[in-house]
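Only one chain is shown below, in structure tokens, and it's the form predicted on its own.
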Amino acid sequence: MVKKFYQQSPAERVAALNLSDAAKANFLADQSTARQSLIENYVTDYPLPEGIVKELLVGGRSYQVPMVTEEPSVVAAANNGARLLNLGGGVRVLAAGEPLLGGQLLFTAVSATDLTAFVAAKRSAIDAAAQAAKPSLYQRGGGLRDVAVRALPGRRAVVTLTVATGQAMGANAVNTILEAVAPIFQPFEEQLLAKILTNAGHDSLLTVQGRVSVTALGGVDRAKQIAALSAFGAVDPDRAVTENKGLFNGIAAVLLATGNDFRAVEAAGHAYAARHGRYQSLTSWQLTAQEDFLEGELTLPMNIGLVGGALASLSRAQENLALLDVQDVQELKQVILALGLAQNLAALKAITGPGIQAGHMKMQARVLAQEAGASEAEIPAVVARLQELGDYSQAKAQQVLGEIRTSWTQN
């Protein structure tokens, strides 16, 4: 009997693709048997480049931040903004709640005011229920914290059971305590819906500050030009899009080197940004009274973990963790969100100075002497003469370096 593809051996699919030998012993090469029960089908492990900040001051404590992107200058924007920050006392936490995430159990042509009253009078009995489904997260501090029903349009209704996490990010034990809530509704059985988790992350708000002296961003007017881009975040959703793509190009390679879900975080985010109606960014900058510092702002809500998910399979993500040596869930929140502080703060900067395209180019120009074949001893004088020239192609690289070895030769 022939195996179907998700019952064959990781090298039998990859004998099945359609690709070159070459390829395939790539593919081949670069699979480990830790991973291969992370997801589906699986072939082999995508390798993505890791850089790190080497100093981000956080609450007067310094920390070493793992970052894992394939876009260039990111880190090294972060580098920047951090030191800025760092120059201004560093970041600090100004608000930071417990770890709590959101389940829903969702019912269609139901009465809210008749869901609310039964809640009420079965509070009780969801609290046991949800206890007896994660006796471990209690003994640990968690557990239920909330039952709240909320009225929709088109007589739709919804029961949120906020939990709280502790370590964890929780997606499992929400959505177990879910199953184990529902059969209590029973009266309201046909209506249910569905029951699952939301990443809103509405109870998991934190907000971070930091500042920079105007002189080290290269005087009062510079300072202004990025307070005044900040503000244009504030009311033109296109302009708020991009920076806090920009913002989340931080905030999600730190997630994504600690074996976190950023694809929660950024949604919760993008939610967030439009609380108000109108989708705006999500940080702030404004010049103090003084005219002498540059104050910024990011609050965001979070829900991740230390503990429980793909941690145990991700053997690097676990050395990051060990690397940021934090102490808790909280503190992996504030040293990512200033991270993510730092990260716009050197983008404003870009922007309302050389341009962000600066920097771009110039990874770009490094892309390509790698891929005409410079050394680590070429390499900076290729980038520098494809900046000198301003052509950014493969065939001028490789034109440039041809130059170069000719007349690092003559010589």
Given for the second form:
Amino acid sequence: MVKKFYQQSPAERVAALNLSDAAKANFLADQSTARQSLIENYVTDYPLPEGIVKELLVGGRSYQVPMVTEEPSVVAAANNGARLLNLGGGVRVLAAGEPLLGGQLLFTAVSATDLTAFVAAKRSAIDAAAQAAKPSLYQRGGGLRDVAVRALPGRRAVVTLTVATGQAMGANAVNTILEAVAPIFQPFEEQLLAKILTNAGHDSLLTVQGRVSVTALGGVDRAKQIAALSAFGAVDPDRAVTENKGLFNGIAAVLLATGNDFRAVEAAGHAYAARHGRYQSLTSWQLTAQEDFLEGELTLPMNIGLVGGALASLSRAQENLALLDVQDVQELKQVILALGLAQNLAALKAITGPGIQAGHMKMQARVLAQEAGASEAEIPAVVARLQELGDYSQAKAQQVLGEIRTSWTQN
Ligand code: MEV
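Having seen the form predicted on its own, could you give me the form predicted together with ligand MEV?
So here's everything in the complex, that chain up top.
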């Protein structure tokens, strides 16, 4: 019997792909046994570059922060922002409560008043069902913390279960608890539409603050420009989208490096950015009254994990967590948020100053030099010449490399 695609081995699947022999060989070379069961129809691992923020001070501790990204200049900018915040004494963290994740039972054509009375009467049964569904979570000190009913327009209502998730992100735990609790709502069986966690993260907000001296920024004028640009992000959603995208350049890169769900954090962040009814930037930067420091703040919902999820299969993520050397998930969140603040500061500084293109084009010139066949020793000379000429084409890189080789053999 012919095997279906999903029944085939990873090697058989690659053989069936519409690819050149060379590409197939590359796919096979990058296959891993550890990750082939992580997703369906696995064919290969997908390599992305990883870079490091050499030093970021958060809460008085120094961290080396891994970032996985394909975008040129992001890691350089993060290092730049980190350096500035380190000079200002490092990033401070406002106290946060225990990690919590919400789950929703979604009801239609229901009376929220009836549902509220029902939840009050069944609260201990709900607690017992939750504990029976996830005893290991309770053993580690986690578990169901709150059950609340919220009425919505059109006779809809939501029962939100708030769960303390410990060191894991808790998505599986919350969905398991929801499914275990749902049968208790048997009298509302017809009205119970769905049960799923919410990524909103209302109960997992975290705030970090940093400062940088106006001298380190190159003067009070530049500091004022950064503050003015930050204020722009509060009133213009189009600017806010770009600024938040830049913030997530940093945050998503660390989430990816540590095996976390960056889509969940981004979705929660964008929703939080629109909490006042208009989409705004997530950071704010202001000059102190004495005009000697620029002070910034970032608040973000953060539901992430230090254990669980796909981590067991992601050896590089485990190594990156070892590099970060955080003691618990709250510490990991703090470093990620601090990195975001640094990324944002560097972006605002660059675009109120020389712009980001110089950095981007330098990285682009490196790629062109490499593609033209330049060795590590030749790359800096090719990059410098392409920058001088302002021509970032493959043809020019090839020509420049040829000229450099000729001049080096002549000398
Ligand atoms: C580029 O990926 C990110 C920036 O556009 C962010 C910003 O404008 O604040 C530089």
